[in-house]
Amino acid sequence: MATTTDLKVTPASDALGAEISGIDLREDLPEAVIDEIRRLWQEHIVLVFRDQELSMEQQLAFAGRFGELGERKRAPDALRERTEGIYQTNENILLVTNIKVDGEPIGAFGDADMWFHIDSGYAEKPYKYTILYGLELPSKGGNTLFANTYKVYDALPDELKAKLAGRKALHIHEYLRTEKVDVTKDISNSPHYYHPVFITHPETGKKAVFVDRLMTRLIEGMDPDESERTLNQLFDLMESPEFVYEHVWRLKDLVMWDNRVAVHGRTWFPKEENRLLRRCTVEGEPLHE
């Protein structure tokens, strides 16, 4: 049975990440362990495992660990053939996929690039942390970034920080990669919800930023023009080499990351090869400046 002291910790980048050694995920593991992993988790925001066996019921086990198991979100009528996939049978689980069977998707979001974003960001309570696993990978691209928002919030003049205190954002998803949603349009029918733009860590008392390209589209009360200027200067920001880890998948990686201080977004990769990774998600709650 794993120790504490089997843990191996290695520094994926200077930005955010560590790839953890010495230990097996099928494992019971101590109470002990989970809390070390846990601190881990809060000190690096993304944490990976080389070379995991994991079933689903494995990984959901060791998801579990962590809180009460995310629900897979369901779309509206309109938008539901953009989500949902034939093999999608369990609600804690997302196919994240380009494979089809007999012309009919298996999972969802599967195709070339995807703009940074965060998951389930247009809900209430958007999912605390994502636990993603490897199955099929192409053989060149597919890989995932990551942006640490603790060092974005960090790096922002405090000129820009006075103006956004206390404002919040729409956030609003249609389950598109790399398009923004109209929203001079009727938006009621799409997933949406107005965060704060500054959020306070619940667990480290840290601040970050609470924005993605993909879905954040306003800021609350500030002219539509400044509000695209200063959140596109947010995303600029926050895609800069130095705040981001770009990890190169590898068959059989567990890559777990908190969803509240880790924006992440996916590079393009050849259509006609197959890529499956496996999600599942950790509830969260609301969150606050």
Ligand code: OGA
The other form holds:
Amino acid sequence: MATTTDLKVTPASDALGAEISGIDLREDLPEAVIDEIRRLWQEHIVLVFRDQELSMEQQLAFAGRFGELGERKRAPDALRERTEGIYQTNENILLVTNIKVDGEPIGAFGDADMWFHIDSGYAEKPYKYTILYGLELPSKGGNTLFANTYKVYDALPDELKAKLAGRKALHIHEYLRTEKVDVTKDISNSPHYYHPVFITHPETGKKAVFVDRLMTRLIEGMDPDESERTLNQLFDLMESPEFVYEHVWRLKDLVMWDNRVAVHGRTWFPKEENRLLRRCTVEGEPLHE
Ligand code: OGA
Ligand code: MN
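Structure of the form predicted in complex with the ligand, given the form predicted on its own:
Starting with the chain above, the whole complex follows.
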């Protein structure tokens, strides 16, 4: 059985992320080890465990040590076909895949690239954590990119911090991966929520930027042109290499991130090749500045 001294920690990049070895996540880990993982998670934001043999039940059992498991969010009827997968039978599991059986997607998120986003950022309580396990991978691409949004906050000029303090922004999603929602139309049937532009992480007490290119569309109460310019400035900064860790997947990787401070995206991969990751989440809570 693993003890805290078995854990070996190797930083994954200068920006964020750490690879943790010396542990088998199938084990019924002692609370002290879970506490140490939680501490490392707060420090590194993204944790990578290689060579893990995990059934769906074992993945859920491990994730459940960190809080209440998140339920897959149901899209409104009009958008449902963009999100449903015929093999998604467990409400706590989402299959991140481009695989189809008899022409029907078995999971969600399809092929190619995906813009930077926050998981369920359009909801009142975005997931706290996302935990993804690699089952089938393409020969190239399909890397997951993570931005450290604490560092983005710290890098903002003081005037911009002052300008955005106390502001909220609209997060909205219609389940497309590289397309923004048109918010000049009636958005009442599209999942959306206003969150503070800056959040204080409830456990670390540190401030972070909480916007993303895919889903954040407007800064409330700001002139639309200025809002667009300001958001683009934040997105460009967030996605610059100094703040990003690019995870190149290997089979049996378990990658888990703090969804409040790791805005993430995906690089392109060929649609002819299968990619399958098994995702679960931990429920979140409303966020505050
Ligand atoms: C996710 C996600 C990225 C990927 O599962 O939430 O954004 O690399 N996945 O498929
Ligand atoms: Mn995601």
